[in-house]
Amino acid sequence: MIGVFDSGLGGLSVLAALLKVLPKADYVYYADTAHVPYGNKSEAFITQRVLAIGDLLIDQGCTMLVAACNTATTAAVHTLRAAHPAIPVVGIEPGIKPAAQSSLTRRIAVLATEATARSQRLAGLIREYATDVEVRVVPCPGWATYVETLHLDDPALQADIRARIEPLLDQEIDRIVLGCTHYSFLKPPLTEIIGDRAQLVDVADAVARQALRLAGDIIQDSGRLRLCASANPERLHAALPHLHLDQIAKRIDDPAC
């Protein structure tokens, strides 16, 4: 079984993309959404759930870890991985490496929650993968919460996204990393201001084949799916059509968890 896991809806796309690769294996997602968003958070206290959702997936049968979350992962994949040596834990992180390799301008921006943003994860990916480019990482407080509140079509949503991408392509940037989970459900609105002036970068189907390399015995499971969340649950459940995630909704083994 695998467990997926985010502060909240945006992992959910990180899902979808594990579904299409490894169909038969069973599934738990667990949306921490009584501590929703992460981005805010201390790296003390996102470490500290981190810990408290491993253990409880582990608890239920989970022999694989996906932390289907940039905040997380940059705070704590590598605490997670040490207390859990035996069990696969896949994180995700901003694909600054496929944006600085095929941009042409050599101009990439990355938008992120606070927390990541101010990380030395991304600092240290950005010193890897792109020392030959300039980079914009970009705080975008706030749009995680407009994706959990399904406030999609928001004026005051669409007005920031305007504000903080047109900049970007003034400078010619043609690779927008997205650094959050909850950003894949932002393309629509991100897709109609860039047009063909940049590409959006998400990782959400690398991250899927890197689970599927490690999954081993995995893939012979039932394809079971539990949906479960640390606050309100059927929020969890009623989202599903407004992110058009109706091959998750059909999936579901026990709509009560």
Given for the second form:
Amino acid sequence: MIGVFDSGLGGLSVLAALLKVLPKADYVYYADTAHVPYGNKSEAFITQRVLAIGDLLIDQGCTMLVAACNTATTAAVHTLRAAHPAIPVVGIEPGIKPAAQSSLTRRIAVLATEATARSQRLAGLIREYATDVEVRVVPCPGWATYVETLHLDDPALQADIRARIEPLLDQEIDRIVLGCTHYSFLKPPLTEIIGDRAQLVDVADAVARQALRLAGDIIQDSGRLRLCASANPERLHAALPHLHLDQIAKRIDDPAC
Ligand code: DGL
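Can I get the form predicted in complex with ligand DGL as well, since the one above is the form predicted alone?
Zooming out: every chain and molecule, the one shown earlier first.
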């Protein structure tokens, strides 16, 4: 069984990608909704939550963990791996490498939570993969909360998206990395502003392929799916149609936990 977790709804975008490549695996999705958002929390706090969620998922029988959250991966994936050396742990990090490799203008941007934006790990990714490319790191405070509360069409969010994206386009940035899994659900308003002037880079499919490589026997599970949350689990189910995640809704066979 694969345990997939995030601070809230964002990681469902990764779960959707996992279901495509590992359809027969069993899944537990855990949303830490009692503590969302992670983006404005300290590294120590996020690490403590990630370790607690890892323990809980392993207690439920998970034999692989997917941190479907850039902020959690950035802060704590090393600690989580060290705590469970026998369990494969797949993380998600902003797609600096594919963006830098494919940019024609040699200018890219990363949209991320405040915690990811200021992290050493993101700085390291940029040093490693984007030395010959200009990189703008754009923290987007509040965006994950708009997604979490399903206020995707809120005019204040639309205005904030425009205010952050238009200057990037004016600077001829042609790759914009979605460095937070919640932002996958903001693709429609982002695309409306960006048009064909830049491409969004989302690495959910690459994360799913990495999980497939490490899956072993999990590939042959019975295809069960359960959604759990640290607060208001029923909100996860209710959110699925708003996020166009019918394929997840159809797969759920256990009640919320
Ligand atoms: N979905 C998360 C990420 O990928 C975190 C959003 C948040 O809780 O601030 O970074």
